[in-house]
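In the form predicted alone, a lone chain appears below as structure tokens.
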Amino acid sequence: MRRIGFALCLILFAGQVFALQIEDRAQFGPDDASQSLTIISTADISFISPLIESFVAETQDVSIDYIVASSAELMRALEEEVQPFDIAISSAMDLQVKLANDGRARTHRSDATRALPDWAIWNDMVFAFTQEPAAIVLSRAAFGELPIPENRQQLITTLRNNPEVFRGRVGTYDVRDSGLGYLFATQDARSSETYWRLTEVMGSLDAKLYCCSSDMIDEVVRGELAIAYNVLGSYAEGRSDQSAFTTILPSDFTTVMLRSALIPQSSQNPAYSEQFIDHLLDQSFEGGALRVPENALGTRAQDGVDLRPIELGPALLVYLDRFKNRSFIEEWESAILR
């Protein structure tokens, strides 16, 4: 693997140049491969690389250009500019369903897709390959002798009783920019009114807003944050510096995201794209159930935790409605921006 980092990338496809704001980029496979795939994804390279490396090793004559971008950039690239990416991988389930619903995804049927459980596939276009919980990451140093909250109400109480400890040291997603953050927030709000009380408390403590789980966890490890709310538990589990923090799946309910992949209609290599999807699914599922690979692609259920997987389907489009989106964002801004 050859890794390349960029802030702004000009990508050339068939003589056309597209500007894409990217977060990271890596090349896999031989330079002289006869086939190539270009993948746009919201998943960190370290998170997904074992699956890509096993595909390259199995296929041998394929190179992969893997581009990490935000869910908003992914949508812009495929929906507005129709860039010819071969695979799109995203944690923003609602946006993946929207791409498929809007005719931006190819159908794909194979033995691997037919073996999927119903919850892991939508319209033969969107394919889930992980289940990842929204977790709360707590700094061990910041909490010291304070009790560890096990649910949202306990977290609210802890924040209200210790403002001197947590002011300016609580982090969560900026739902205006993060597709996954918006998805988690809307699902939380649908599940319980506690979400809005917690958001107001975080706002009163000058919460910091982020685009990504990794950035929030980094800030907890560095001591800048005491709490990171709704980060991907799989990202926390996969780190080597876990001694600096505690990961909590809230016992009142834990929202579970399905990371998914699709083949854009604009793919220039659909045959190998289908082969990649099948490899992804073969590596992730066994007997209709998700495996839990060594790099934490997936999660095991904790005792006493109410896991609530988000359903893959058209219901996810509700909060993408322009008026509902605007209303939700305004209510969120009123609660958290003080």
Contents of the next structure:
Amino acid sequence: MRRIGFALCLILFAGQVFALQIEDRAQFGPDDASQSLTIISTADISFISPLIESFVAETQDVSIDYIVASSAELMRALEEEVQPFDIAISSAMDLQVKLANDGRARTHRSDATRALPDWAIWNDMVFAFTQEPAAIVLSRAAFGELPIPENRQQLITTLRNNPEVFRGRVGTYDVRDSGLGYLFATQDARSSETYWRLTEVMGSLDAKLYCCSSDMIDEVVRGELAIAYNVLGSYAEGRSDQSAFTTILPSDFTTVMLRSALIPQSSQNPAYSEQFIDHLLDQSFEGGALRVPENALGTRAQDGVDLRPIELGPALLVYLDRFKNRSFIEEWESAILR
Amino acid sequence: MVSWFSNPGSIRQRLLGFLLVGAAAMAILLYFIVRSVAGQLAQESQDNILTASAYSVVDSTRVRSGELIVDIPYFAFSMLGNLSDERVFYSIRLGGEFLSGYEELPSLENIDGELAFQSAEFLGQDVRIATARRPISLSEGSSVLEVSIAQTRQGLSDTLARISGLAAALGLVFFMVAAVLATLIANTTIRPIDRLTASLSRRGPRDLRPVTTPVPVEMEPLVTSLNGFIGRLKTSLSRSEDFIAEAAHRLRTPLALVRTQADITIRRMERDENRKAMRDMITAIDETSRTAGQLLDHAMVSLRADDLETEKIALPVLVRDTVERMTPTAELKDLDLEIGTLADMSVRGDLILLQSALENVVDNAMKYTPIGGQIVVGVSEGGLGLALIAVSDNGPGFPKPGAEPLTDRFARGTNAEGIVGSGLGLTIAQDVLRVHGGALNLTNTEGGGACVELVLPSV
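Can you now output the form predicted in complex with its partner chain? The one shown was the form predicted alone.
Next comes the full complex, this chain leading.
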């Protein structure tokens, strides 16, 4: 794998990929491959590279151009069709469902898709291949002697009782920028009123807003943040500097996001796109069940945590409604921007 | 088709044909009914859920300080995902002005009332749209809120395809069961006719009893007519027998008179050629009166056979009486009529008929035996519980191949030329023996001459 820097990307591809805001980019596979796939994804390169490398190794003759963009950019890229893409992988389930619902995804049926459990497939268009819980990441240094909260209620209490520790040191997604942040926030709000109280408390502590899970974890590791709320647990668990923080799945309920892939209508190479999807599903599922990741989250998720996977389906379109979106953002802003 | 229906053909096939055509029509009807009902039900259930969804959106709207607020509830769309994965589209319009959702989603031009459905195509998909309307008053005046919820019909058409398959299978099974039943019905219907046919064809040639086989009501007129026909046939037969008997009887008396006159006349005649002519006349008269007698006998056999009166008859007595009675006639022809061995056998039967049979056989023997010949009548045991009366002569015997047809009415042997005879004698004997459960055997004896055996079951 040759990883190419963000700056270099912009210089090399700015002209070609018109107005697409690329966050990162990588090439996989042989340069002289006869087939090529362009993947647009919200997933970090380090997260996805094992899957892609095994696909490239298996097929031999495919090179992959992997482009990382925000979920909103991904949505815009596919809706406006600024450039053909062969695969779209996103954590923003609502946007994936909307793309499929609006007819921007191809249907794909194969042995691999038929073996999927019901929750992992929608309309033969959207295929989920992970279950990633929204976690709370705490800085061990910042907490010190303070008790580690187990649920949102305890978190609220801890924050209220220790404003001097946490002021300006609480981070969460900016739901206006991040599709995943918006998805987590709306699902949290749907699950419990506690979310709004927590948001208000975070607002009163001058919460910092971020676009991405990695940034928040970085800040926690660096000591800038004491708490990062609704961070992708999978990203936290995958890091080498885990000693600096603790990852918590709130026991009252934990929202679980399904990362999903679809084949855009604009795909230039649908046969290989389908092969890639099948490979993705084969790697992620075994006998109709997700291969449980061998990490602490997987085991912890089993003891008494109420995991609530978000369902793929038309209901996800509700929070994308103009009115609904506007009123949610307004409410959120009034809670967090004090 | 017309010719097929009007062709007499086979009742079974026509019945089967009609039943099968009916069953096929019913099966096809069943297929379409099940399909259309299922289709309507599926359509209704989709309409219901779309209605619920549309109203939940309508109900979520409220006016706050003169401004419309639409707050689509999560379940408005999540309920649509319950049945199957369908794509969902919606549009919210206020007084014809698009507010949110999919702007291109077709909206109904004119709808009365507050709820309407339509099927349309959207984004290349067949969709079902439910539109709910509600008047609403805002600060700038009152308007109409219109919420359309649409859903693709992929699941519906999958369901319909499945139901169509099921309905087709159902129709096929129905048809097969009906076909089996139709075959059974056709066979059952035909069975009384078969039974009647069998009972009629089993009958002997002289069996003219009325048909008593039980038949269905519909066939009763046929059986009644048949019985009437049999009755008329029987009457007509017996009438003609009566007529023949009457005619023969009326002939015999004047013939006897003519014969007597001829005898007297011949004695007065002196010229030889006149005598010869007269003798020929007498021979003809004799033959005619014999034939008349045989016709009478035959009629009597037919009459008595229908209602046989049986008594125990000792065969030696029968033979002795008969020989005694016929000896004068034999002597006239210079024939030697003798009684042979007489075994002590008895049979049950009608004495008059058996006498007539034996007389006819002896008479036949006398006719074909040349002058000076010998006829022997005897009784013996035939084994297997049978008694035999054998009449043998030393005449020319029967013509070689097959003596049997000689017992047919008016049939005469090929060697009978020059001998007067009616050909009725053996027929009468055979009829008599048949009604007694016996038979007539015609054979030639080894030393030349014929032998006629009257075979009867002994008691």
